[in-house]
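Listed next as structure tokens is one chain, alone, in the form predicted in complex with its partner chain.
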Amino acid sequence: MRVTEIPVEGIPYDQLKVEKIPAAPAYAPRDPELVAAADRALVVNPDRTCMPLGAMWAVLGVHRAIPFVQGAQGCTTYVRYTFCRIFKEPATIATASFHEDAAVFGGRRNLVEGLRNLAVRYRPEVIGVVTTCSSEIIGDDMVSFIKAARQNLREELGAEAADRIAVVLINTPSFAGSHVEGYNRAARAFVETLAMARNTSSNRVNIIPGLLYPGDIREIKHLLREMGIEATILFDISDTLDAPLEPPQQIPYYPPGGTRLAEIREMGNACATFALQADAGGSGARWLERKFGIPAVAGPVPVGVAATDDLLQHLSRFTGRDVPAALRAERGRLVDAMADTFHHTMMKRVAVFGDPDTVAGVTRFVCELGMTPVAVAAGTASKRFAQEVEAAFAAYRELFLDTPKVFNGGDLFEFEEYLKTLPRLDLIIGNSKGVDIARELDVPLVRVGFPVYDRFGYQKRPIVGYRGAELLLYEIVNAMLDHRYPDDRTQQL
């Protein structure tokens, strides 16, 4: 069944809105031939960056750890630059200085002096080497630098004090994979390096988040808490990157929070691994699948209804714990919010954007609200990401006023020129990344997503769980309402 345009309260869709500004007068089409990503060398815009981030990002979710970038000094400032701007926090993240000696005689000498001087000056308990593309062009023999530093390490510091400080090695050659992947490649890196097992049945969950922001965190807190369910957050990036203003009385300064070492080495012990991000973090829980046999579950991310239900139903599975009434309550009001908003949701047309995993989790949720995703598009290439944008347009086809566009990797150039020819679109939903593309079309956008650079607070403000789902469908009428919807209709929503 194809539903036709639904009028809303007397007034058709298409006079709900303004005329629309034109493309800037600027905009000349472009060659037809090279705008798909697909038939180009050529990547324009490109809406993902190189995996050593993804690896930064998560050794900073670490309690006392220390990222120390394998390569020239420009991989460590300009993540250093892209954290403090999204997070509105320092980020510590040590660099192995590459110069020309290190072109061209290998980078031993900056590891062992390296982890000698970060170890000595900041005092780590937790050093996570994350190698870029230069250390693995120059083919650096990691393992046995890494060696050799531990050795000079307990020379210098003594075989205890030294054998305190763990050293995680995350190979992430940048060319073979995007953040996502280096982020992935971190879960698996640390479960490996560090998690044990001792055979004790445990009732704890691990919890591997993937690229969510602090906000996210503490609502999967909440969530775990409101359960009754103990669990190890592997990346626990709600406190060390969202710390209270409270002057530390000795330096060197550390955020407080973060998962602890000890944790990371109980993960063994657990009855159950959630990757809520499949495709960041989902080789880590998998590993401790095979290796000690705890189950693994890898996404969907919990946005919306269905994914949130899907969790906590995992969750009440394997704890044993029924979800309790708070959170049915909280379940109750989210729809009951869907609701109220339905008749401004309904049949809207919207693009989506970013990293594979929150891409798919915000189109199965608008979905949800019987939006229209024309097209949706992943930065970095997933066939997770395929199949379960499918899955969710297979669930809710009959209600769509056009067929989506699913751009697997690519760039926002492809994105944009595909916007550009559609004859209507209601809301953005993507990164800062995506504020020429919103305003060259006039349309709003909801900002979602890693990297959210030009707004403040969104890296507090939940998507996940019921709680989130509510908020990020606020911000998706409002969002709307504030764009060219006319004020007299406005007084009775």
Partner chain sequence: MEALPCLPGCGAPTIPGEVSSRACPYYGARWLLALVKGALHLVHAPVGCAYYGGSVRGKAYRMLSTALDEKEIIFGSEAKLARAIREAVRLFPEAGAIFVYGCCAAGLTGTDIDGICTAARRRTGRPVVPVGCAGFAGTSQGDGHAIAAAALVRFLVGRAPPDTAAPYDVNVLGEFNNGGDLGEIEDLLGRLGLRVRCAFTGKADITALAGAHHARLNLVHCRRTGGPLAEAMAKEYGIPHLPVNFFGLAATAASLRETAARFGRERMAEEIIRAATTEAAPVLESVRRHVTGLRVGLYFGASRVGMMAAAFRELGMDVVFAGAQFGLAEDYAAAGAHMTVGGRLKDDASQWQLEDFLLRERPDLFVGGTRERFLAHKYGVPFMVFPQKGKPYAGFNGFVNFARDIVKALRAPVWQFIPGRWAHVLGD
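Same protein, different state: after the form predicted in complex with its partner chain, show the form predicted alone.
The next block holds one chain only.
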């Protein structure tokens, strides 16, 4: 059936699948000079999103905190929609609701009235003020605006009630970076505004997880619990963006989880800070090191055997706690699973894409599995990314069939065009934006990283730690079995 126009009465369900009509009469070959993203003045199929999204993600990990977006409604609506797709949870995000008058006269009135409404109606403990492209370009003086808003709150609510609300300013102009940098700036803004040191010794550690999902953060808590280590996890979204369904609650309702304000204030007394994703949270760890002398460990994200070993060894070194037998058993089960499946993973060609920290961690893990990473791509350019993946390549180079190609920045159009030139590709690991590429190349896609919106329960399943790596390994192997092995052979495995 070829449908040239939609009939007035609509298309019945049995005719919904129509013949694909090409936009052009013939396939137009790509201009090789325009395939490389560096040669183009535009981005095609970007693998990143805006900086405010990363900042809002962070603020939602703080108990009784609400992001306040100093920008237009669209800046908030898009992010709320994205979070709902990923976490299947509502996300409370306020907006200054910019219109034409704010673009001309500035957003001072919007912010003062907006913070007042937020404080009176929702009674938050923390407000994260997130700027946008428009407020940054028109030059809103956010520091003086927040002072005016605070003075307004003191006059209306009283000084004591107004001062109980912490306001953290996060400057996030999207033209200066992606969601990764937005999260990174939020980490620094929170510790710079709230953290204090009382010169008391402490065995607590600070964990800045980065753009990890609730299941990952629960796995980090499991590792800490097994080692008997107390920690402050800055931006703990494990319960705020994966809250249980409860009977109707009093309005305003806040989930019970999230990092407490008192915990953030105590971060200046920790014995070490671990930024699990160096590009997303590393600046907060480095600021604590400079200000309070707290040692900072930035990455790698603990995906796989070696990276999880590194994390546990660092934790043991700073706290004096030994790695318990229970975690050594988890490590043994992961290694056993790798031995059980190596004949499915060895020498398989895999392409990895996504955020730089996640891609670097997954790349090292697939090297541990004996796979050949033929192409790795970070949607956000990073100073550390190339160095980290090159280190992984160097450690396992004797196993490789090809020289891996590294894309530091760029877009998925460039990545896809390169994959089409390869003689063989067995697997793609990346986020949901790789679905069309995987279908075009007829290879399986294992979903990892941000964003994953076309799978239920993904956000609850970890990839970090020994147990998370074991789950990721099973998904990698099963994806290839589903794709390449006939049923009669699969049943004989």
